[in-house]
Structures are given as C-alpha cells and as structure tokens.
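First, one chain by itself in structure tokens, the form predicted on its own.
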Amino acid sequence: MNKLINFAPERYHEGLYGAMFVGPAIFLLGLFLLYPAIRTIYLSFFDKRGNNFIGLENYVWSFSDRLMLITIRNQIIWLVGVVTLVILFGLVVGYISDRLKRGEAFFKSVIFMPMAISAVGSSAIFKFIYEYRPPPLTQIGLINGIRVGIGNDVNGNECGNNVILNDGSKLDYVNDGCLRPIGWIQQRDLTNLPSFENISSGDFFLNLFVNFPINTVLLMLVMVWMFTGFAMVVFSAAIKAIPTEITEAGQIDGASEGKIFMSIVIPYLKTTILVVATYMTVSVLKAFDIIYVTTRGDFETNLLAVKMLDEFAKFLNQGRSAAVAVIIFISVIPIIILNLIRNRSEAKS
C-alpha cells in the first residue's frame, strides 16, 4: 500500500495514508454491520420465505399478536426493573462500600464476584432456586425445600420435605396444614399464590395486581444479580473522584449521610450513571440466555432476542424475525440520541 500511495502525487499521501487504514476497518464494518442490517429491514417487508413483498404486514402482527405483546410488555419491564435495580443498588453499595474503614476490596469481591460466571451458569443458579416438583416429589429448590420444610400440619406433626428419621418415618408435606410448593417459574400472575386466591373478581386494583407477571420479575432479578457488580465499581470509582472538600463542608454543615448521598454525590455522578444507563439498556435488550436457559420462552416469559431467534429457527419465518430485530434496533435509537445530546453539551461546556 504504501509503494502505491508513492505513485500519487504528494498532496494526496497525507490522507491516503489515513484511508490505508481505516479502509479495512470500515469494509469489515460494512460486510458484517451495515449490510446486515440493510439487510433485516430489507427483509422486514417481506413474507416468511422472503419471495414476496407484504409491506408492513409483519410490523401489525408484532403490535396485534397476543404472543408478541406479551413479549413486548415483559422487555418493557426488563428495560425499566433492570436498569433501574442495577443503577440502585450499585450506588448503594458502591457508597457503603467507599465508607468502609476495613475489608473494602473483599466486600467489593463479594458483590463483583457474579460478574465472573456466564449468564448460562446464573440462570442455571437461578434455575435450581426456583425449582418445583409436583408433591408428594423431595422439592430439590432452595425456596421450596425450606418452605416445605417449616411448620406443623393441623395436628400438630412437624412437616418436612420427604426427611427419613432415625425411628424409620418420614416428614412430608401433604398433610392438610402443611406448605405447599409453589411453581415460581411457571407462575404467569399471583392468582395460584396461597395469599390471592379469594380475589374478588370485581375489585379492579387488586386483580391488576394480581396479574402482576411474577415469574418475568424473578427471572429478570437474575440479571440484576450479575451486573449490580459491575455498576458497583464503576459507581465506587466516580464517588472517588469527588472532592473530599465538598463531603466534608456538607459533614460540618450537619449534613446527614442521606442527605450528602442525595444533594452532592447523585448529582455528580449524574453523566456516569448516563453511561450505566445506556450500557444496561443495551444489555437488556440483547438479554438471550437467561430465558433461553431457564423457560425457554414458555409460561409468558419470553424476550424479544428470544423471539426473534424462535421466529427464525422454530417457525421458520424470516419477515417476521426481521422485524423484530427492526424493533429492538429502534428501542436503542433513544438512547443513542441521548447519548448525542450529552455528548454536544460536554463539548460545549
């Protein structure tokens, strides 16, 4: 390249040299970015097989279908449970953890630690928490067996799940009285929990409440689980950087520790919990694994990066996976803009 930039007249090597490169860079880009994505909107327009043009055919299903709106309305609650539990709960303990005295680094080891294991190894975690087998079978799951394992029935026998005695006889949980278990995944609302059972069904509030997705919110805590670490260190190295000075000006003030977090720490910290935002965002919309892992989609807890695989692969439909690629492609546009907007202000500033 450089023999041939040699050939041309001087003026030009300055920014031939430039496009020698970062010419490669952006004919990868293109190949395997661009064009796939040209691509899936191209294809978006048409039917399954991709022969035939139906307009925006595939756009109505994906805003009629029961399915899909079911899909939408949990990638919603992802979108806002995910990120703001993780944003939450990585400021907290990024400013206790800043406040501790002693055993900073392994406190923040302890809380970076699920950062380390795959989203397939934490579902896979998860999976055996949430695990229901039909009684009378032992309950292999962490919250089953101990809810199985407590309390007496209505005569007074002490439950247990399925333990073997020394005397030969065994503690259950079939017996009137004692606690069921409870199918946590499976469970589409509240309406199979012991508590809501009675609902009167003319009572508005409670029975949207009740229908309140229960096995969406306990999948979607696994995602919270593994990156509340990550927004801890970043959280922690940012509280590092404010001046002491101002802390301390707030402390003889009379300032408690809540108001100090509120009126001076969230407000510098206002671009870096922006960029949290955004990288959250963006993981939430790409979330795969966990529902790929634990549900695979069933009982109403499937994502749109799963839907669109499911459209692809398991119905065989391409007009319809593209458009819901389309879909989540155009979620992330906000947050780009964003993104922009802050970008053009700093640089102003």
The other form holds:
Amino acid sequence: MNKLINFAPERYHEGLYGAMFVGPAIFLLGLFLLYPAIRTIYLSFFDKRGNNFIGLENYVWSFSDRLMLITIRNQIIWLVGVVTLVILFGLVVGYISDRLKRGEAFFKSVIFMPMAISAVGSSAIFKFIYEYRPPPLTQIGLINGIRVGIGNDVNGNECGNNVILNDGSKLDYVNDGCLRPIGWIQQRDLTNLPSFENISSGDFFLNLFVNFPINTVLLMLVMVWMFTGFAMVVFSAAIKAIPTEITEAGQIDGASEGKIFMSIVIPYLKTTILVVATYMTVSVLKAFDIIYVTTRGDFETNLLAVKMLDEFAKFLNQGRSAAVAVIIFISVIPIIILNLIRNRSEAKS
Amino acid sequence: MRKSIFGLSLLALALIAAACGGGSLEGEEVLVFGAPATDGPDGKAIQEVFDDFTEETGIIATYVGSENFESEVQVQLESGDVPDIIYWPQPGGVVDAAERGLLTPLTDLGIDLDEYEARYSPYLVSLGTVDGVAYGGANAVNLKSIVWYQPAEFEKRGYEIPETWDEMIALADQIVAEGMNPFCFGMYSNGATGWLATDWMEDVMLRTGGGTTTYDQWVNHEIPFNDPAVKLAAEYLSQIMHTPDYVVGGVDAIVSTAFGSAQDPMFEKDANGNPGCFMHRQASFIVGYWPEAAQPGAGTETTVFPFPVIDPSLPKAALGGGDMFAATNDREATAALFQYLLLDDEAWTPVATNRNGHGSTRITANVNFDTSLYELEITRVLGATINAALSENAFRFDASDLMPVEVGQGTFWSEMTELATNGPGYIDTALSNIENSWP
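So that was the form predicted on its own. Now I'd like the form predicted in complex with the partner chain, please.
Shown next: the complete complex, the earlier chain at its head.
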C-alpha cells in the first residue's frame, strides 16, 4: 500500500494515508450498518415478498392493527416502567448501601448478581415464579405455591399445596374457600384477581383500572430485576464522587437526610441519571429475550422486537417486519438528540 | 457423507451400466433423503422397508435423514445435486418443488393413478397434485381426532365410551353430577396459544354441516369464516369450554394451562381416588409430555377412542397430518422403488411389526394394509381409525396448516384464545375478526 501511495503526487500523500487507515472501517460500517439500514427503510414501503411498492400501507397497518397497537402500548409501558423503576431502585439501593457501615460489598454484589445471569436465564427463573398448573395438581410456581396454601376451606380444613402430612393425609386446595391458582403471565386484566372479580362494568376510570395489563407489568419486572444492579453500581460510584464537605456542610446547617438527598445528591447525579436513562431506553427498545422465552408474544404481551421477528419468520411479511424495525429505529432518535444536546452543553461549560 | 454415497452410487451405476449393458436392475442404487434421522427409530424403520425391496429386486436403496432437512433439501434443489427420492414431512414441500419443475410426474414412474387413488384416497392424491399432474406419493400419516381416557376409571364407574357427541355430553353431565370434571383442556403454547382450540373446531367441522365438503370450502375460503357452518362448530367447541365444571380448573385453566401439562390432572387422584379429568382430546404425541410414571401405560392404562360422531349421516372423518415423497428422476430403479413403496400392500410390514425393535410407530396411509399387523394396541386403534376415514375419502389435513399464515397461525389462534376467555357471546366477533384478516 505504501508503495502504491508513493506513486501518487506528493500533495495527495497525506490524504491517501488517511484513507488507507479509515477506508476499511468506513467500508465495513457502510456494508454492515448503513446499507442494511437503508435497505430496511426501502423494504418497509414494499409488500410481503418485497416485489411491489405499496407506499405507506405497512405504516398504516402498524398504527391500526389491533395486536400491533397493543404491542406499541406494551412498549410504552415498558419504556416508562422499566426506566423509572430501574432509576428509582438503583438510586435508593445505591444511596442506602453507601450509608452502610458494614457489608456494603456483600449487599451490592447480591443486588448486582442478576446482571450476571443471561436474560434467557432470568426469564426462565421468573417463568417458574409465575408458573401455573391446573387445579388438582401440585403448584410448582412460587407465587401459586404460596397462594394455594393460605387459609382454610369451607369445611374448616387447612388448605395446602398437596402437602402430605405425617399421618398420610393430604392437604389440597380444590374445595371452596381455598385460593385458586392464577396463570400470572396469562392475565391481561385484573378481573381474576381477588377483590376485582366482581367489577365488570363501571365508569371509565374504573374500567381502565380493571383492564390494567398485569402480565405485561409482571414481565417488565424481570427486566427491572436484571438492571437494578447495573443502575446501583453506576449511581453508587457517582455518589462516592460527591465531595463530603458539601454533605457535611448541609448536615451542620441542619438539613434532614431527605433534604440532603433531594437538594445535594440528586443535582449532583443529574448527568449520571441521564446516562442510565439513555442506556435503559435503548435496552428496552431492543428488549426481546424476556418475551421470547416467557410468552412468545401471546396474551397481548408482545414487544416491537419480537413482533418484528414474528412478521418476518412466522407471517413471512418482509414489508411489515421492516416497518416495525423502522419504528424501533425512529423511537431511538429523540434519545440520541437529547444526548447530543447534553454533550454540546457540557462541552460549552 | 451423503455426497459420498451419492458419488459412489453414480460410480457404481456407471460400472454396472458398462458391465451389463442394460437389462437387469440388479446392483443399481437409489438414494432417498428425508427428515427422520438415519439413526433414529423412524429412519431405521424406513431402511428396513428398503432392505426388503433390495432382497426382492437387487436394487440397493439407501435412506439418509437429516435434522436440517428443510434447509439442506433447499440447497440440493437449488444446486441440482439431488437424491433420487425425497421424503417431505408435509405435502407443501412437494407442491413447492413441483411448481419449480424439479419433480417427476407419477405417470412417468409407471404409477397407475387409479390404483394410487384407490389405496390412498383422492384427497391425499390431491395434496401432491399441481396443475392436474400428480407428483407426490402419500406415505405415513398421523391422527389428531382422538380422545384419551383411562379404561379402568371408566369401568369402575360403569361409563361407556361415547360414540356420538350427544353421548359424550351425556357422559360429561353425569360426571359433573357426580362432582367431578369430565374434560382436560389446556391451550397455552408459547407463540402458538390457541391451536388446540382450532383442532377442536376442525374436528367438529368435519362432522357437521356438509362434512368434508364444507371443510374443504372453509379451508379454501370458498365460504366466509363467519359462515353459519363455522359458527355452529364454534358453538360446539364453546359448549365444551364454557359449560360450568366441564373443564377441570374452568376457563382460567383452559387459557393458562400449557398444552403439554393439560392431561396431567387425569393422572392425579384426589382423596376419593377420582382423577382430575376423564377425557382429553389431543394427538398421539402428547404421550411424550405425560408424567414419566404414566408414559409406559400409553395404550393400556391410558388409551384412546375416536373423536365422537356428530352427524351420523356423514362418513367417519379423521383429522391429521402426514408426509409425502416424490422422485426427482425417472430412472428405472427409482421408478421400481417408488412403485414398491406406494403400491405394494405389504411394504409397510417391517415398520408395523417393529422388526428388529427400532421402535417406530409410523402409520401407513395405504388402506389395503392390514392394520392388525401393528405391534402396539394403540397403533392398531389409530391405524384402523385412519383406514376407515381414508377409505371413505374423509381423512383431512389440519386446516390451520393449510390456510394462509396470517389466519392459520395468526388470527385463528389468537381469536380462539379470546373466545376461550370471553365466553360464548364472543363467537360472532371472533369469526368476523378472522374473516376480516383473511388476505
């Protein structure tokens, strides 16, 4: 290469050397990132096999199909829920563990542990927690196992999860009065939960409340559980960087713990919170494994990433799949802009 | 591995052609490729059939199977380096390859189509036919129209096996009156929740209205999805799902129970020795999902009766699936093997009698085959049911597999799930939603 460049006129040498180093990277980026992205946008205007141009029809479908609208709703619930809860739990746990006199490392590594488990593993763990078996069977799910063992039935006998007692008799939960197991990841509303059973029609807000998609929220918690440790580590590092003089000054001036947290710690962590929020938002938009392993999108729990795969692999519709991909891509743009603005203002100050 | 066998066969072929100069087919080789693994029970059983053929004719037939059949066969078809005969797990593969002009019509292989139809029913022949030319040979089929039950539990309580829908409902009411639940029903399946309900619908469709005629019209969308005939089928299904106490665990259990553990309550006895349920409609593969202790009792302690008749004027129909094979050339040796597999009524004997203990339970679609030869009692029942349906041309493939994917794997499944949750009042909405989604 060097020799080749030497043949060129002297004044081009510098530029050519630069191109020699950057060229391959730009070529590879173009081939594997830019080209597929443009191709996907192009395909989203075509029909299922990519043969005929159909304009915006795939996007019209994206915002009118019932299951697609539910998918978008779920994605919004996940975005708001996961980002808020991860930041909240991360902050609280990070702040409290920083205050611990002993056992900080132990406490933090326990909270961080889910981060070391693959998303598929975590999903499998939670699938067992929410697991349901039809009534006479022993409940192997954690929640249902505890649930059916509570209380007494109408005859005054203790309920139990098919527990065999020492005298050989069995405590079951099939009689009236014992709690019934619930298929948690199948519940699309609250009507099967105790004290909601008899609410079917009411005013608008009551209906909205009863139709709360409990299964989506329960699956969302898997991601919260996984990423709280990550947020905690980042926040606790940032908290340690807060100069002790300032907090001490606050204490001397008589500020309460809450006041110190709200007026000193939070302002100091503003940038960190934004970083975590950005990272979490992008992660949630990409979230795929949890839904894929637990419900595979059934029972109105689908997310955009799984929907994208389904449209491509199950319904063999390239156009719609590409449209969903573009929607995911567009949703990331505001966050990128937000980060650019922040970077610029930081560079200025 | 396969390549080398193929290359070897070509070499052998050339040598033999040179040596004999035509005439006898002895020593010629035929390579067959399919999905069941070469070393698996089904692959070994297929090879047993071929060995019989080799003994009779001297033509050496070799079976090779691959777990990645679908992708490998595509590569072979694209490259033109193809085996002589290909076994597809479903007729769709034959139709696809025939449309691309890669297969040999059956008439070129010396197959008498009338004989073929007489043995395998016009319906199966039609599944491998493209533009009026038959390409595919029907082979093994499986049966979905069966209900699992435990004979001992039935005898103890004096229950009779229901032969009609009304008898089944009467039996169910009696079981409910005695404080128990008649049915097991679970349709949760990751990404495919609802297929069990579509199977029920299909079984009812085959037994009501115009029977197989209505069924074929329904599959091909010649009648709308919200046609009264389809609505009737949905109402029959809803009767099972929504009558109080019919299904163990109620509507919640139908939706929340994974199809694999749906039958488990049947094996769970309560304090009075009563099982959780008495009947479970599911295809024969469900045995693999049973609790380990129950599996050896398949066919004896827990066995099947055919899905009950609804309209007695209709022929006894059966719902199922099956594979299909086709030839890629019209060499004499290929044609000889093809004829043997398709038209020899005893060709299936080594599979049925489980010769050399390979453990294959495949069932032939040839109605002339003597079903009493099957080694296991349960296979005999399945084989006889399939035979009866085929001889009246009333065997049909799973409708949801034949419908466009948007319906067959999309709305049909999801709306059946909605129907289970929302109750009989939702039938009209469900069917119109499916109708509207038909592409």
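Numbering follows the first chain given and starts at 1. What you are looking at is a predicted structure, and each value in this text was computed from that prediction instead of being measured. The term rigid core refers to the maximal set of C-alpha atoms that superpose within 1.5 Å between the two forms.
- After superposition on the rigid core, the Cα atom of residue 15 is displaced by 2 Å or more between these two forms.
- Comparing the forms between these two forms on their rigid core, the Cα displacement of residue 267 stays under 2 Å.
- With the core held fixed, residue 168 shows a CA shift of 2 Å or greater between these two forms.
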